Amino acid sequence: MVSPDTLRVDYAGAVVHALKQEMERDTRVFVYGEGINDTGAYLNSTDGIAARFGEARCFDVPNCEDALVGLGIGSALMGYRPVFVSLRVDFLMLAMNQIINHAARWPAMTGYQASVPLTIRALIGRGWGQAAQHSGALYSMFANVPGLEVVLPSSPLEGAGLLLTALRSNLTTIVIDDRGVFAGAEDVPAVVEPIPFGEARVARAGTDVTFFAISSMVSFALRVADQVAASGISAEVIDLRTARPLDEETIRSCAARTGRVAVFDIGWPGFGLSAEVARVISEASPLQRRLLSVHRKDEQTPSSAFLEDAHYPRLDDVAQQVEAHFS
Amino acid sequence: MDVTAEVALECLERMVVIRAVEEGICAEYSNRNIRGPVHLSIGQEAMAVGVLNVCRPEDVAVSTHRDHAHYLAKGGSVGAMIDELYGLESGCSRGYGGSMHLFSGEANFMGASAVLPGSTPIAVGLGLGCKLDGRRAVAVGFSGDGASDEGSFFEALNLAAVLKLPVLFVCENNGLSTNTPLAARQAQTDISAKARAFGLVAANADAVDVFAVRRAAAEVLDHVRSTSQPAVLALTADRLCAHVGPVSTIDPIDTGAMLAEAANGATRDPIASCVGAILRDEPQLRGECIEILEGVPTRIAAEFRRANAAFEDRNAVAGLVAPPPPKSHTV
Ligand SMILES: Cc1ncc(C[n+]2csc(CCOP(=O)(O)OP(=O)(O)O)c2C)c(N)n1
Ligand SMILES: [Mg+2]
């Protein structure tokens, strides 16, 4: 019997669940994108929005990606909370100016006077032969710059609670729906709560390895878990949720914990996730200090000579944490 | 003249302040305690000020790099957009944006791009919000005509124009993208004739005449408002300055000789040639015009000396050394 405060839901279902209770909540929320209200599209996940909310608040567009963007950034920045839906990742690739130039700057280019609550949800066909334009993961693009933020659900109950938070969330957020987490269904409350970002979640516990994993392959690390407890090795598997923010926090206690690594990614290996998790380890550890990162402060450039001046590294500063840190 | 002289008045007043403090730009810029690059309007402030004359407090409006005419003609404040170009915490984008990100939330002017066109499809999210908001507010996103060499100029007219959007579109053409010239960049260099290809209403102007603008843009605005269709507004004018950096082409205002000036009735000033409407129209008000030649200089030259007085008193305790002036200010 299925308990009346839950549903058992697939992907597509708790995103149309979590989307339905918050435009229910917020008459700010409405959804956009190409071929959005035909049956099936962006398999299934907005089923249903068009006829309960009407076509006012869910509608479908020309295929403008640069335009589409603006248009979200431009209704944010009146109050609304747009949420565009790209069909796919790659297809974001054309609407790099307004994503990276305008909806990451524009709060920090008025002085954080501005808001851009603009949600782009995009997904990723990976599989049933996409091929190279289909199936591009390039969320680390995004997950580089300040400004934004980069979320990736793992299952239902995760793509419906982060997908919450993106929509309640200020910045600009973008949700990477990986097709390969459109396959199982779970239970999830009928009453959704928002999922904070930047708060990893332990999937299993394990005390020899530590599995860090974002999306698809947070189901797959399990599996891989399960296989070599055959052999022994106890992994502990960790969800991170979200690429930015990081949960720096969590990564260095579970790498402190077992001082074993394995990062599960959905992208290419360079300047990916293993990257990312290695400098966090490597800056850390109080053992090994053999890494120092030195860049511009992470956030965007501000204009004023006095802000301006603190953004860059400062040779005194650096040969100071130089100093510090390894010696 | 089809404007009262209050109108009349209003017009010229706003494009002496956009003059003046440009000018003041230029006057202390070689004190290297405005540090960054500046895009000035001089010779273009009356496409500026002809449009949001007669927009009204609640129209939102977006602008580019070249956006201090805009921030000024919507009712930004003299004194922060100064206090910005000093880097000040109290400048209207809090030091952050600098002169090419001017912002004034009270004046509904949200922000400007620096990177072609971006803020044109913002436009056409900003007409979205106005629909939404069910007021018959209208969004004004002004561009160069170098923004329209871009495809997603066009991509954010079709978008505008398909959702039926209040947006109005101001092309301001002077020719030049930095300086590179319109008939080296694009075929066909009429921007209305593409805007109605694309099923917008167009109108043109030529916006040495503030009045022409204005006429114009009410005309273009009021279908913009009363229908939520978008429409574009193509204004000509010549760009008296350098792309960018504190050079003028013009010498700064002084009233006998801009009153001389106001007589020759084909100056490209769009100062002279307002000075010249209204005392052909309507000369006794004479006085009044010399009163705004001469009177907001002064005043604006006080908020300079203001501001760069906050900036050492800042850098006293920052001790930023100023950096050798740029070698080129074309980029
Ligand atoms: C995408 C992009 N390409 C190039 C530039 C460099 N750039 C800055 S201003 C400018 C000229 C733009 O001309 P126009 O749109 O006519 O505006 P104007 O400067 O004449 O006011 C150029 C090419 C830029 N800012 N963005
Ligand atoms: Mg130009």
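C-alpha atoms forming the largest set that superposes within 1.5 Å between two forms make up the rigid core. The model shown is predicted, which means the values in this text are computed figures rather than measured ones. Numbering follows the first chain given and starts at 1. What changes on going to the form predicted alone:
The Cα position of R25 differs by less than 2 Å between the two forms after fitting on the rigid core. After superposing the rigid core, the Cα of V294 is displaced by 2 Å or more between the two forms.
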The other form holds:
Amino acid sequence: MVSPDTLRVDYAGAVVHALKQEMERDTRVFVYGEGINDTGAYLNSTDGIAARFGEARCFDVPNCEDALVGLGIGSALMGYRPVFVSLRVDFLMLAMNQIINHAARWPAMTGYQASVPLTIRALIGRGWGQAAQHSGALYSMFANVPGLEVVLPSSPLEGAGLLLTALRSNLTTIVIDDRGVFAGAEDVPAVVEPIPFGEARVARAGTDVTFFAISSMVSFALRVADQVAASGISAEVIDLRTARPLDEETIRSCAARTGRVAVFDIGWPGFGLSAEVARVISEASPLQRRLLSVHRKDEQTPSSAFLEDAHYPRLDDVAQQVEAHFS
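To test you: the structure above is the form predicted together with the partner chain. What is the structure of the form predicted alone?
Only a single chain is listed, so you will not see partners or other molecules.
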């Protein structure tokens, strides 16, 4: 039974709930994106916003990412708190000049006299053959840039709390919405509390090996942990929550405690989360076993649903890898 102090919602419902709460509190917040007022748009994660606040604060725009991010930057510099909803992370490549050279760098270039409090939500597609141009993770491109924050929620509760923090941040924040986290429901507080960036959470306690994960790979790592428990391997699962800022202290302390680490990434193997976790650990202390990296295949995402299924990590395969590697 749901408490009157909580709401049972899926990821989209949690995002809408957090948006409405902040838009009620702060009239400077407005939302815009491609088709966001259409029925079912953006997997229902903007549902009811325009009806509640009017189309002056929630409006559709044409497809032109470069101009749309520019609109957000200009609005932010004028004191507003815009939220740009981009249909896919891949399409933000069309606005990299605006994001990198302007949104991320403008504060430093003005001696921190100006800020760009812009939130950009972008979806990673997956399922039914979304193929190469709709399913890239690409978060590490943004995480490499000082002046940006990069957020990867793993559940409805995390999505609501992390989005609220993004909406109140004075930096430009990229919120990566992985299609894999939209399924399933969770209890979310009627009054959402912000979740601080750069503070990982323990999703599961364990003693033998540490799984570091982000986004939809958190639930995948939990399933792997359940499966390898039958072989006597106690795995802790750490939801890192944000790629920038990254909770380096938790990475160091967990790696030092178990001495065994696997990294569950939503992206490709090169220059991603595994590499960054390895850097943080190697600067502190060596592992007892070499780091295990779990990731999609190093290839463009196939459009065939059958080939796509083989493109992503499979539960049984990864569980076998963990058992062989850490037993």
